[in-house]
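In structure tokens, one chain follows: the form predicted on its own.
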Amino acid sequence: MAQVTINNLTYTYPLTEEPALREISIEIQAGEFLAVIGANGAGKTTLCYTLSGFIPHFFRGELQGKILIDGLDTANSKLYEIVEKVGLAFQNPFNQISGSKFTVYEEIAFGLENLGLPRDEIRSRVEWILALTGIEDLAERSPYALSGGQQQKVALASILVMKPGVLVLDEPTSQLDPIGTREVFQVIRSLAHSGQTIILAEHKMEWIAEFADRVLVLDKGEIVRLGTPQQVLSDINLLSSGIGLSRYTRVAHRVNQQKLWPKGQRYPISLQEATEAFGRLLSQEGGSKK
């Protein structure tokens, strides 16, 4: 179980002059589920490259403030102390595979290798994400022989297996279909509750009003908002911000303008909750024909 404490996080990118994220500070707590949303170019993707340690030890920039993992300053440790901790997930999963494995299986411990666990605990592990994220029919292929939303779910495999306090995950379901990105939310939303502490920068709002605990928006690199599910992904005012939200929001907002949503009654963000909602708007309509 791992907390994570940023304070006052500012950085910009080398050559450019605006920060890419202004003074970020909140606190996660072990085992929490914490969605990052917000338009292309407000800071998510900076975000999980800080909290990696990508930032500043790949990319230099100016990087004022603090990242804090059960008490580890990421800036100033070093990265194989970083990666026992934290792990990333990359959006483009080609990125993410070594090339220096001929399959699956060998791809998966190529981490825990390099960490020198002993070859059991490799074997015992290995076999026990291939389980974990149903691919175990993939063990013995090339890791370039797989379809997008294969990679993807092999990338995410490899940061697993090393079974990290943190994760880190950059729209780790951009290639997936609607049943593979299911999926992979249940492995995420399992592992939260063992204690796994989960940060999801993400667009898929449905499967965020789902699984997440709390959600953080980020706009032109701030946070403009933080709160549970339901206090944030009900908010109208998002669209203007150009942050999508879910379909069944959206379709309670239009029935709102044509005078038809109850006074009142909030939003729904999931399909359980509109359809209670609209069954309930259904009735009353129903009835008052009568």
Contents of the next structure:
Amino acid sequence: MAQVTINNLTYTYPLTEEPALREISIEIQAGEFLAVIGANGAGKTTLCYTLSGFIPHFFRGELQGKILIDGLDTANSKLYEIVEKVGLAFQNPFNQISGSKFTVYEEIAFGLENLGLPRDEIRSRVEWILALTGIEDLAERSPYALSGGQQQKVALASILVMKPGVLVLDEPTSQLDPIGTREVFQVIRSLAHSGQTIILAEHKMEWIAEFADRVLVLDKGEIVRLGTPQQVLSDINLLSSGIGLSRYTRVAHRVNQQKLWPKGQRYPISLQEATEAFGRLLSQEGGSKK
Amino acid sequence: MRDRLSFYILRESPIHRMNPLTKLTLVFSLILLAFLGPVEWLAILLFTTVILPLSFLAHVGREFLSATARLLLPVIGFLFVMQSIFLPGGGTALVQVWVLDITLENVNIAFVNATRILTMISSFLLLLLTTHPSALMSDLARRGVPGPISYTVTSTLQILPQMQVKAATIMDAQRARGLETQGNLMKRIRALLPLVAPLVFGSLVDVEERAIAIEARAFNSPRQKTSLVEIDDRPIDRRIRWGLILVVIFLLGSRLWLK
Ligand SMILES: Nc1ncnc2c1ncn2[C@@H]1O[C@H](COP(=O)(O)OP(=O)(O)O)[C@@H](O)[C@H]1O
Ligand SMILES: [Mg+2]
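Could you give the coordinates for the form predicted in complex with its partner chain, as opposed to the form predicted on its own above?
Let us now look at the entire complex, which starts with that chain.
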């Protein structure tokens, strides 16, 4: 059975007319890496909240359909039961700080204290995650005195340390510069390789192209595409859903508009694919001139 | 200062070693005695002979005095003056201000009230200066106080330093936008107005998001919580707590009997 099953989910926030999610159905297998993309307001954050139980337990509103996580029906479970299965890292890291802890080390330990782990295990897990996320140098700093990027890494570490079966990441690199983004994606990659189920809402197409097993495209709360990164991210029609495609794809599209792109060939979505595709194109051109 | 989210100062002292619940018991005993004790001058007596010496015993005397002077005295002074002038009731007039008499009786009442508030807030200050916020929360949680209650107590005690940090951030932002936050009094008051809304509204939004964030960290899990920091609860702590409770019962009881 799939680890996560969403069946015909429609959700409307309180005091709003239009549903933020419409008739969403998807199964996510254990160990799968699903990327969720979509314009601002498409419903990515709402989907993340639904997967982690904050909808309907925190945000009330009207929920139809079913979400099963490891067989647990989220609407009929307690939030703390869901929290032990699904870890959510929020889009805004500033308010992810517990507010009762003095150092980053203690902040990361907070979730483990609540889960009632013995002190030795807490220490070894916190040290493991500090090393994994590369923030050992922040351990003794105050969680309030960090840059946005540092806070984002601490927030991620605070969730990872609880070892949730399903990891939901809502734009985890929004506050990070390119170097920080690369570091965080390296962490995400090593988690994915270790068999962690990951659901990632993200804008940065190049990283998605590299990591995701499947890509889900949301537009106004509806699924408009679902497929492999190669299928989805090379689809120029997505521009109309307000999604910024990678520069490799856009360049290929330009070339196609000038009628120079080989008929029927898919656009590249990564540096690797672009190098190959343009390499072939140039060598053909060189060949025809001879 | 930006780095400090609480008043806590890590030092080596008998007060720092004291169990958080013992200190909380001390604080509430002091407050009960100051407000309901058998004699009115007990509040100022407790401040000068208990709280102040304890702050030096805790090696935080300098910080205690400076925080008291900066945060407490202006408020208490203001209360004292207002009450002296505006409390109703006649008596021995000392001086006349405009149409109002300042009477000896009112000055007396105002003084007692001021010292009571001084005792109350300064005893909390002493607790905050010497107690790690998460030690307090963990200790309460460990004793079976429900999570939301221990969290509320702890985070309420931290509101002041957090507001301070946030106010500084907003001030910086306003200054960067060209708002006057220095200069004469009128200018500064005008500059404060745009500060108030984000501070209050921001705090409310924060409360909701913070609530989600701590839920995500299993805060409301029914599991028996553990604690990273070791919290001592020595036999002497227990004896002090019982002692304090007895003193409070005795002094409050004596007030009833004396009547
Ligand atoms: N708390 C809320 N109350 C009411 N409407 C909301 C709330 N949060 C989001 N929405 C609305 O739901 C839709 C989806 O928002 P969101 O999931 O945040 O999109 P995304 O994360 O893709 O930018 C938007 O139209 C947004 O205005
Ligand atoms: Mg969002």
